[in-house]
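Given next, in structure tokens, is a single chain: the form predicted on its own.
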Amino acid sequence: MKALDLVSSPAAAYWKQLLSDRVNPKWREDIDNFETDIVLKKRGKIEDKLFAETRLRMGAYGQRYDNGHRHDGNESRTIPFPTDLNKGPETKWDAPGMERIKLPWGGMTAQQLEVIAELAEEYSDSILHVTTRQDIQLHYIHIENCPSMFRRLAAVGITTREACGNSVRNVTACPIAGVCRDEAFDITGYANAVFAYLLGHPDVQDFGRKFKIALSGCKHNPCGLTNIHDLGLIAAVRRQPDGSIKRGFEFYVGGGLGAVTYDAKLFTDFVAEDEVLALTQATCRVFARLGEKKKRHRARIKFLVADMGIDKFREAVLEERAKLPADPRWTDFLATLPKFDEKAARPAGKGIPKTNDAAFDFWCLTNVYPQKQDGFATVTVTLPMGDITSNQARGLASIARKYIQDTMRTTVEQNIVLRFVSESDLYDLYKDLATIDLHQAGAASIVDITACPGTDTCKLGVSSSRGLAAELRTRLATKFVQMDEAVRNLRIKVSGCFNSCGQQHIADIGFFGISRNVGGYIVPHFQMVLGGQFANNGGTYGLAVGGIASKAIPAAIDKLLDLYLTRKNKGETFRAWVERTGKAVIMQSLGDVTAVPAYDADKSFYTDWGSVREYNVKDKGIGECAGEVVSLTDFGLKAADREVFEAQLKFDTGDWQTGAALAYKAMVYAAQGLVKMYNIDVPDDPEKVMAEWKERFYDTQKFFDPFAGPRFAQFYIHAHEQRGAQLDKEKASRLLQEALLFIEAAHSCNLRLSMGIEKGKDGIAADIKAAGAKPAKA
């Protein structure tokens, strides 16, 4: 049967005759054969499964309510859709998805934000959003639609493939690469050189999990971000014998956030240009054959480099490399470089233009910045939450074309930045953004919050993550201009989740969305995150302090920045201040805005932000009412709180082992909580907890996220096992952060329990009759 036979729609038969000329014919046939798919799927030729991972494959991922049911806040409603048909494991074959566009390095011409602007208007909710690695996503998409996105892609140089499923990500690179002061050199042909290359490469088809890879011209500014990625790069130069320079990179793997985080370990302080795509390759084939497949969980190339060690991974990866065969496009690209050199379309400027607008000047003051090339600038265009319109984006694409040549990209602070602006040009150019309401101030500052989808679009997202950070920028916006420089320039990022898609731990405030009890409702609830470290391409991360309501996070936040304003010490940091005053005396100074009032007394704090449905009012737990009834679950669970609180507090004060044996300490008060479910009698031994959390809760896979499955379980079973151990300080905070994250798991699963999810309408009460225990009372 060939492609070409089979074809999706009308409308895709249309853009197929179109475009089909125009297209590269690699590209051309993952389209065919991706629309072929799509029919075949159709009449039930390819299993869900399958299906599931060819259309990731293609950047077109499923969205929240695609499993036909949505909570009112009542209780689930079926959502009619069409057809029964899946296009995935429980995922509506009707049903909205998200299609991810994959943006190499950033870099996009007017044309193609152009297309894209029209894509999103014909297909989508007529808004693109720009993501933390360069992407656009484009969200309510009927997955039919997506063949003819995709030739209308192509026709202007723009693939989706492996935009997601385990393969290799987008490359993303510092923004501003050819035009930064401080950088060794312009990394954007080497980047794009890298996407080129692994782009359906046969040894990047058999991941366990997704790898991302980024490129920094850079050691010191945070633009590329490398230290939480899989593979990282940063520019190097040495200087031979001969006098002459050699460009090379520094070559950093096993970087990640998610829910643990992992500072990249450096593989080599210098591989040259000549060999950079091949050691590329090497560490690739050493993650496809050695990286772990059946546990998702543990299937990042983080975990491998950890198991390993660094000098084993390297010894491993080396001894690939030898194996390789020669492949001339490891140097072929080298001679393409010059062609990445940007070019400006109008005369270098003299200064920065005198007016009377103290409006642009604040704007330069925030948006502008100096290009090595004297006389240009590059122009930051901020866009909250990394949301612009598809209007915006045409007449933003029609002033990059008056104004430069095709020098746009993507940040992955969720901009869109214009390059080789003249300086002469800057005042039009700011009035012209005004035009389309996007000559807003205030880019990488505090009121740039970064945001990921949430509980938007997001299926896994657990709180509103855009809603919180368009309720902060609202209020932060207001004072803006007058705030003191330590505070304007700091850094907020908010994931609706603990999967770290908004970057919260290496911003100095970051929060991830969490949920809980509270008087027998659940509240929405976001972890703060306090300390990271943006700079030093992500260099330090921040830790989880503790977690507030929704509702309450304004508050802390005026409190936080008030505290920090007048307890500083002249010069320091916020980093620095969080590290010498402590998490502990911080989260304490924070109690009095922090506490949620009981239901009756405000219900807003039980509706997350953005919402009008009470945040699942309607599930409550068993046993208890409005507070006056607490079970030995909850008892255990705030043991473990305060257990963890311990640890870090250990912690911060350098005693890291003491701190490790609490936060283990913290996962057996969790566990045994969960336990006293059916148990009461349950012993303190850790072993006798471990075996019987092990058989009521692991073994039955109650515990399992509906997301994560076992991730945290295994989390709390791998920290039995090494209990007692000495571990150097990196291990010791792995653990701290593993621990909190079981504990968190822990209160999910008591909610979910509670809510009689998994045991139908009776939930617990039927759970514990059939185990034929006593229900636990305080």
Given for the second form:
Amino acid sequence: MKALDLVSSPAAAYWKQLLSDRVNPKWREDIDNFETDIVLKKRGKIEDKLFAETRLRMGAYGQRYDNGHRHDGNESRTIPFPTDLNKGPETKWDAPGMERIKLPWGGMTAQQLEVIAELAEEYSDSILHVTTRQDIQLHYIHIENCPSMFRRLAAVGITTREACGNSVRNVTACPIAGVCRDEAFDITGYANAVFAYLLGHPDVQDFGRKFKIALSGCKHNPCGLTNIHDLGLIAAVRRQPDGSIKRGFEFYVGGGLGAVTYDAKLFTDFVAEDEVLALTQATCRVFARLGEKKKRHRARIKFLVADMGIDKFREAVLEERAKLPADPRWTDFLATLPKFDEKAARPAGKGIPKTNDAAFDFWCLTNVYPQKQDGFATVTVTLPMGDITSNQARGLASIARKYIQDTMRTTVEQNIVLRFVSESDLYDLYKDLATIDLHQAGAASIVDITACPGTDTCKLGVSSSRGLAAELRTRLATKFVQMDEAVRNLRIKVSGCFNSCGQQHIADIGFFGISRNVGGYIVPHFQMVLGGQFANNGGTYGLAVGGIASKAIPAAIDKLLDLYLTRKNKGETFRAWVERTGKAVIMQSLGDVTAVPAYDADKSFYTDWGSVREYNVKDKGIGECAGEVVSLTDFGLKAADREVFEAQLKFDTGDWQTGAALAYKAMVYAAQGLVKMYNIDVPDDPEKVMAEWKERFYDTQKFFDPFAGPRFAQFYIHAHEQRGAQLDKEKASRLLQEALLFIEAAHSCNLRLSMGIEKGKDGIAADIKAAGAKPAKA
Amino acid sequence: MAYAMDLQYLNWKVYLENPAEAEPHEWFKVLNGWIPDSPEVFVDVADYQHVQDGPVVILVGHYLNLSLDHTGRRLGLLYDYKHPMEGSNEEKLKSGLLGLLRAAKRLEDESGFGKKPKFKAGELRFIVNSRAVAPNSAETLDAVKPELAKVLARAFGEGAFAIEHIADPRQRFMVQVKATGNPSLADLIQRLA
Ligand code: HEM
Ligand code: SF4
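Please could you give me the other form, the form predicted together with protoporphyrin IX containing FE (HEM), since above is the form predicted on its own?
Let's see the whole complex now, leading with the same chain.
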């Protein structure tokens, strides 16, 4: 039966007609324009690149499928697609994709949740996914359905504008703002003002890259995570000469996770509430004007701030601020702040109900937060991996209506909180949550694992972050209740690649996806990152300690936790223990559980979690790699891994100068290893290695990753130019991270080349042989 | 009062007779195997074993999804056609139901399961997955019933089934169909084809 066009379907026309009066006129115009763009795109009137940015700015992302191939366990075949639809990282614009729904400060009413549940059912797969930046995403959406979705969202006060793209992304904030016992004041209204002021603002339309803003009510608790943001505001108060209290913010810029982490820099320790929007606007203007536009990987504000130095950057922003024409909106919002004061639906309770239900008591321990308002609590509804079904979401909306007044929020740990629950209602609420299977204990604990989408749906994924998270969650849940508290309260976060969407750097135990060559096969791995800090607004980043095969990670975690429990001093935190023990000892102790068995001995290691296909080159349509021949390149890369590990150890002891020198040396080993594919006689002299590597890998772009491009290559070039220079701790730490990434990229380059090139019996690729290489004598 | 309704976005579900024996990881593997050589354009398999009252494993396609589905807290196979179709309502209803039954039969015949799935062909759920096309109301029931009954009569036999409207206003338009006899998938496919 023939399928008709979605965009002009009667259902789409129905929503357009029904809702056009209920949508804010500006938003309606955005949606109408987008609808027209889709029609024009279908007629081939808009080029791909332009349409991509248009759709991203409306929150519509492309999704990953497997390169027009799908492996069924036996062989990989091409999938016939209508028109020229394709799959894999280069999916065409009209293949089913992902829609990000922006929820400023995570705020969500019961009605909004119900509408999103309906959209998930009708246009997606009945799953609502809460993200690490308080958004909700729907997957497998047909782009032609987006205008209807947008209209239905807009009718309940939600816009998806600037949910993706080079723009101001969702403004995030502590989910317990307004009820927190430690906050300076409730930042909700301010977060909303920042969102509303910047949405569609002309000064934020010309960024080279995205811009992420977060607000936090206090400095010492984790909730706002200002340290990892482009712009972070922490509530602060000042006593005025007349004795009155003035509200304002500590103003931070240039933090960020991603491949190389940056701590946010203090711009000023107090910007008054009536000045905060103006200063934010001036910051955006400077970023738009001076920020990198061409090299995407250098285009975040963190690079601009680092390159200029905070003092020069501040100067530029203040100069810009002085020139800004005054805008009444800078202060108008102050009068609307009381609108954000929340009220309870039910009378205050008198303590948590006493029951004989041990599961309830345990849930109270982990999922209930007593508010500063006496008799009320905030309840965390834990969502496994951020997922909730449409029926569950409707159930949750009903529960919210029964107990609270629309005071729900999403969290960056991919959960939903219900605020202003009367303590007397807690047991009834718990039982109601049980009817929709959302009464699991363990919020913010070791079982409440955060995971980015990874290879499930993200085009950049390397390993299956959700697969690993699901596996760990299932295993750890069985022992959760008996666990020692020191272990129970650790956090695990997983990203599918170095981009850190899963925020692994601020977890006690974090992972990000990498791949490694084992005996000629590609084996899914994760780098383990230990000792990050969620507290203090994401105050301290963890450091990568080594790669572990995906399938070895559950055993490695068991062992790691066991080591910590048996060897820690009384009261010693996980981070302190990691620092005292040292990464070398930790990795060594894990040695027996992290070894990868040979392919013939145990094939399971060669398939990722949550996948049916062997994670090797077969999936890309090419046979086995060099097999038993261990190349000089592999030896070079191994030496690089060893050296960079030594560098980390030096760094840990405080000797970052030596650490930086070793990190550079490790990069040289990696580059030299690659060069040995072509010239096994390349000398050890760093100048010569650079010259040969540049000629063979940089100028030919062989080193360039399809997504990262020259980014990692430039880390090595930069380190080469800077070698021997005195570096402060922060710069040395960055060099170390860059060395790790360069070496990972060298591993990938080696894999790519070994995949894409036919090898002869001697294990040497044809084009390499043509270049005059000799077989490795290793 | 009945009115003309262009039925679109039709979903059909058939329940498992042996739900306790369903192993989601086996379904995941089997459905992955369907991608390369199915005439439908399937693109991915999504794994949602960790949630309740919704999909468990979904074979996602460009035009239609097939899933091991736990929505309504009963496991079954869900057939979800996502694009508008041409044709009369009767043709669309029949085509969706046949699509479901054939997929169910294919699953019953699959060798990749430890314990093979077995479907209860005598009980079906029918859903219109669009609140725009079909509000969940008595009017919709009046509008849909005649053609739905025609297709069901062809499958189960005249008068050999009952249709129950699930009138929950928050849910999509949906009905439960129960046959009085105990037909097999093969019988139904043969009668409808
Ligand atoms: C197609 C999927 C995605 C792509 C291509 C993508 C890309 C990226 C890239 C390149 C970065 C690094 C940015 C930089 O350092 O300049 C990043 C960071 C990040 N992304 Fe994503 N991302 C995707 C999906 C997601 C999703 C689904 C989430 C939410 C669950 C997310 C949340 C984040 C967060 C929290 C960060 C790190 C925080 C920061 O920006 O400093 N991303 N993403
Ligand atoms: S961390 Fe990597 S794999 Fe995960 S969502 Fe971000 S870009 Fe994708």
